[in-house]
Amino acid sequence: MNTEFGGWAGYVLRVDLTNNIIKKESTNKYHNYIGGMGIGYKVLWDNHKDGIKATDEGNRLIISAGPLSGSGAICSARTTITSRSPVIRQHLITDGHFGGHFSPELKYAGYDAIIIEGKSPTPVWLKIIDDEVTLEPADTIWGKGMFDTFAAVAKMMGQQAQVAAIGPAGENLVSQSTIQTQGGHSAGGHGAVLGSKQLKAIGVIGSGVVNVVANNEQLRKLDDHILGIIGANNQGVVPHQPQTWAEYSSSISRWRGGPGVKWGAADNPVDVGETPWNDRQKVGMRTSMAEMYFGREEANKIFKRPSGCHSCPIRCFCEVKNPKMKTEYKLPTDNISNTCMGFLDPWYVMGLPGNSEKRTDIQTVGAYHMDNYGVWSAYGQLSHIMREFITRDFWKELLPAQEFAAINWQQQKDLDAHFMEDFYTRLAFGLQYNGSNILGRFLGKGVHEFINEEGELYNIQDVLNGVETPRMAKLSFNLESDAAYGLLGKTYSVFLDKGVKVFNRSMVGGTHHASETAGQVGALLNTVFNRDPQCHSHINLVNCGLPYGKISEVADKMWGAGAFDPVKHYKPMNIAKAKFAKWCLVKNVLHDSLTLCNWMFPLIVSPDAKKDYQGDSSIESQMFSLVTGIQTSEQELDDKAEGILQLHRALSVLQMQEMDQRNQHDVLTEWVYDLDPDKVFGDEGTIKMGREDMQLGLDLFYAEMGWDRETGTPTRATLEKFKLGYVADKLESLGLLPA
């Protein structure tokens, strides 16, 4: 335990799987990295090397916490998973999360961070109780899925284990895979990583604590302040229906408890009823969201409770049970629990379907073969384009004749969840599935790899053959709906195709909370990391459910007039909207280092309406000086924040070789613009972007940033500014740094 400081637990473990060799690290070293997130990053700047792809033997994966999770400070058991990620073009570094209760056992075993590297010659899994560290075999999991692997490995150990692992498809390299781990709980890019390592699952088992400096009366005195401005998930801080005791509700609030939601298969089933802010035996039951997914009919039916992360009470993900599932399905449980992704990609799969039981059986069977296989989807990357292709009935040219006639599309176009089961393992299984399945691989593959500049389709079977010049896949825009947009009849690209919702232009990713909620500002986060954004800062108070009047009062104290448009109402660019883009962006990374929920926090408004429905910021200080005993202000942890957010930029230009980041890296795809022919930006109604306007929000959003204006890459100043000068010397070495 690490007797200086409160809060992390004092070592890194560094696995060499090519050598068997486990060694303890000091994690001092990175204190100014905070943790998570940052610890990530640090140690692949270190390590870098010029060109590996992910799944390389050269490549590191890093899984870390912050110094609050374990703690007990609310919603602090968040995981991150830096790495390489074979989804996104160059494998340029990312990092994904996930919840649970693993975190919080890594730091009682003693251990802020793994790191993984080399390549185990067969395939192992990792053993952590303690200070007894070792590589086991895994051939007795090796193949399982991931629902079979928790309990092997928890039998093996013992049930108070915590799991994280990949499933067939980490194991077969497809680069739409998760590393997961139990009830639901997945982080997406890197199960191929570990894969390429033959490293099946880490289990761990602590007996320790995380030193925490305040005293009980202290913490007890800051939960108190949390649970009186926390609201349900996403910080929704009004009821999404009215409630007796509410001044507002709104049907964009998160806070789905309340009058009318059941808890339908509970044991002993449960009327949630009013749930007024002030109930705090109610906290945990506020979010209630399977209503959201499935509808409150079908919901009131299947959802047994709410569940979520160790030291969080507002309890995200469902657990619902559809006894279809075992009777008519075939499936070994009808139980499963998972939130967002989870039931929403097998629907957007399906077609988009409204709320019914068949509805409800695609979302349960489907998040049942996506987990157990291990499935992950680019934030819906992977299932846009395969419902966008079965509407443009693009399959049939893509896809061998043999294969085509083998898949039971009638099946989907029935909306019948028998489907699922072979299209999940189409993806998992890649070449290990029988036939050619062309649909499998590419699917499974980021889409970077069969589109060129314009984003045309390669002719995909050529791409997967290795084919060195591959032919084009000679696609049109053939709707009538694309009659309104000029696109009739012209060469088909994702760019163009507002149904396939790749946002960023330079990675090929997944749009997530970007223009459709805050305009330029989410527009912005979408430019910066080297995948979906994962940025919920924004969120947090756009859909927090206030009258728009009253958020625009909390972002103009905040960040100047004129900080946040109604939504579908936007106007110009300005300096505000810039700031407030820095801000979401500097939260997040926080909150990835911390480790804290980004899902909740920051804590900015609050359902207080005597305190104005006002919340705070400075939260996330409070905690770190109370957990760590090194007293912070708000602004000294955020500018820790920053140095890592410049970290990760810096990198992005090492790892690309590449300084002008403005235009081969923060480039938005045209449908962005094209959106809405008959309205223009600015227009109400309309979410479309304008290009002029977005080139000036770059430019003020570097400003913001002390990125160069022409590059987007962070100058001298700035990185000496945070203490990153060997950065500076490292780019100006290889010609990457501003003049």
Given for the second form:
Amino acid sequence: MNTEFGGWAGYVLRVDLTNNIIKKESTNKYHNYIGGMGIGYKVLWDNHKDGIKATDEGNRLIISAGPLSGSGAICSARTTITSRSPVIRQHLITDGHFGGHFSPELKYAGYDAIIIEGKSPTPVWLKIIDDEVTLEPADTIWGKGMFDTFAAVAKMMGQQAQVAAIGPAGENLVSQSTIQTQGGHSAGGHGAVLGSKQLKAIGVIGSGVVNVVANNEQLRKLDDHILGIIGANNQGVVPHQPQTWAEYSSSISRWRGGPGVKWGAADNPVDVGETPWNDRQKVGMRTSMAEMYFGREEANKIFKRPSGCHSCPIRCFCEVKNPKMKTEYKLPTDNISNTCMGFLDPWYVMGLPGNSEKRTDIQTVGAYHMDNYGVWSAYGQLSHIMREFITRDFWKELLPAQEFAAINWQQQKDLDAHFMEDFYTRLAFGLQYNGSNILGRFLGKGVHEFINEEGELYNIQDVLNGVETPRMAKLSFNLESDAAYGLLGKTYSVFLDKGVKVFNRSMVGGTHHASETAGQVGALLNTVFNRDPQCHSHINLVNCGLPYGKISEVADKMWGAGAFDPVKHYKPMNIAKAKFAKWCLVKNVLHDSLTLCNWMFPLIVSPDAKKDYQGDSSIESQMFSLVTGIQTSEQELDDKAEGILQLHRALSVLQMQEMDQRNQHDVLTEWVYDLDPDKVFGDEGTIKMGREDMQLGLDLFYAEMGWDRETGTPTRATLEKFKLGYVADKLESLGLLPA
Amino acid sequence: MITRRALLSNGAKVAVGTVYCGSLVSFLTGCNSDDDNIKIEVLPGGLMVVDPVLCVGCRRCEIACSWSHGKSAVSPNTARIKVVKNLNFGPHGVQDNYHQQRGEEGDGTIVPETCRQCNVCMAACPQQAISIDEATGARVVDEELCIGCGYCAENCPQQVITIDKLTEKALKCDLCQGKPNCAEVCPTGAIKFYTWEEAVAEVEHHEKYLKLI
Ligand code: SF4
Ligand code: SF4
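Alternate state requested, the form predicted in complex with its partner chain (shown: the form predicted alone):
First the chain shown before, then all remaining chains and molecules of the complex.
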């Protein structure tokens, strides 16, 4: 245990699967990188190998907690997973995250992170009980679904074990796979990495403690301060529907708990009623957001209670009970716990039907299969392609006739949730599926493998068969609606098709809070990372539900006039927006390193009218100071986080062997600019971006980041400012540092 | 035999200093229900009970309990209220039909366990280190006398006592001098402090969730 500071457990575990060697290292050398994602990127930088694939033995995977995990600080139970990802072009680094109770347990066992290296000759699982860390044979659990794996490991270790595992998708090296903990807590993109290493699961029991330097009075005082500021999920600070105590309400707020909302599937149904912001014993009810996914009527029948992660009072997960899962769909359970994409992916696949019992079945049954198999959708990219290709009738052209005939398309048309089982089985089992399964193997692989520079599809069977120069798929735009874009009859490209929502050409993941919520700010956030940015720093302000005037007041004060335009009425790029975008990324990286929930933090607005709805952006540094005992200001902590962001950028440059990030990485797809052909950028009512304006956006954003304007790569001065001189040296030695 | 409810509705008020034995006490405290020898002196204060319907599994109660005792170290092991124990698979551990049991991996019901302030630990302690706090009725551990032998923990019917690995002292709910930190931070009001009279219905409700299903 770390005795010098609070927070950090003090050790990092290094698990060499090839040689079955497990070592403990001190965490001290990572303190400048905070923890979580910071440890991950530092380890990956130090151990960089050129040109390896995510599933190669030489790739490392880091599962990490931050100094706040397990300390009890509000919303501090996220776990970050960093590694190369097979879903991304060139298998670049990405970070995935899950919540739940895993990282606190890891800390109680005495570890801040686990570095996984090499490849085991046979399937194994990693057993951690405090100082006893062993690799155990996994023959009895290899092949099992996610839920049975959790149960089997917990049975072997003791029921209080927290378990992270892969499902059949990860075992079968399906790129689009997850690492998961508990029900529904999924980190995307790295299941196949563990699968390639033959590591099925990690079980942890910790009987130790996380030292906290502050005392109860100080911690309760900060807790109280936060509870006076925190809202509902995504920092919605006004209720979704009018309530007597509230000055405002807003349809975009996730403060769903209110009159008429029921936890109807609870043994004693609970009427949520009014949820006044200052009622401390109803904080856990205010989010109650099942109706967001199922509609009020259905949610009131099937919603049992909200749930979520260790130490979080907000509870964005939905525990749902749908008896038909058992009776009609023959599943072993009628309970499912999830939030967001777990419910939405199946719904996207089935064509986004309206709220109804059918939608409920699709989402509960779909979520079960997706989670049980450990399938990941790259933030909906996979399901958008499935749906769009059905709409365009592409599958008939892409699949062998026999396979096409074997798929029950009628079920999909009829919104029959029985479709889900075969669909996710195809995805998770790839080559192991009985039959040709081109569909499952294609969707499971990551779309970057199947497109050329222009986003046009290769013949997918050629690609799957490893043909060196694959033929083109010869698909054309064929919908009436394509005509307005002048696309009808032209070669089909995923970069031109708004329906598949690929936003950035390089990362080919689904759009995630981009131009549809925050114009250029959101668009810029979608350029930097290698997958969807998973950034909510901006969302936690712009979707808080306060009137536009209040939000822009906060934004102006933080980043300068004109930082935030009304949605769908965007003005040209300016410096304030560049500052806003940078701030979002820095806070995002900070949270993934602390580890703190970026779906709630930062809290720069509040539900408190007496505070004029102002929040406090320094809470993270207050938590950090109290827990670690290292008095740290907001700026000092942000600087540490920015260093990690700079390291991430540098690592992308190194892995791509490409200094020109501007033209090779930070490039948006065409539809982002060509949307709504009857409008131009800046018109009211459109989210389309302007090509020249985005170039200006990159100029201003790079200037804020200290990146070279021509290439978008950090300069030596910038790297040195963040104590990353060694990074500059390495890039320079490879000719990858801007002059 | 008098039923628990009948006893109360018969007007048998539980008052300070009353000595109870038999079914009501065993029911409230969770001690062996057939053991008529167990006597409990009922003092002011009462019990912490958690409503599993309202519990959302955040474990803020465990955290606050850690915070409020001693060395500012957080752990489910230093908390005197136990949530994680039953969190994933319910009070009966991993059963083959875990999907049908309690817990996050079961029917989604979390059944935290709290101290019922019975006399078992007090009786089990060879050092007489556990005594009654007259103000709150809590059975509290005297750290000077406690030698960390663990008899109390082994015998506790709720299994809510832990021996601190570092200090080798028993950690047991002391009702926070009447201002329970756990109840104060619970975001749904699932955990409440009940007087002995009020506790009957709550305990009955809680007991339902402890059964194998
Ligand atoms: S009353 Fe105090 S000691 Fe007892 S469980 Fe609650 S916080 Fe812990
Ligand atoms: S604080 Fe309340 S809701 Fe959270 S785990 Fe404890 S009893 Fe359950």
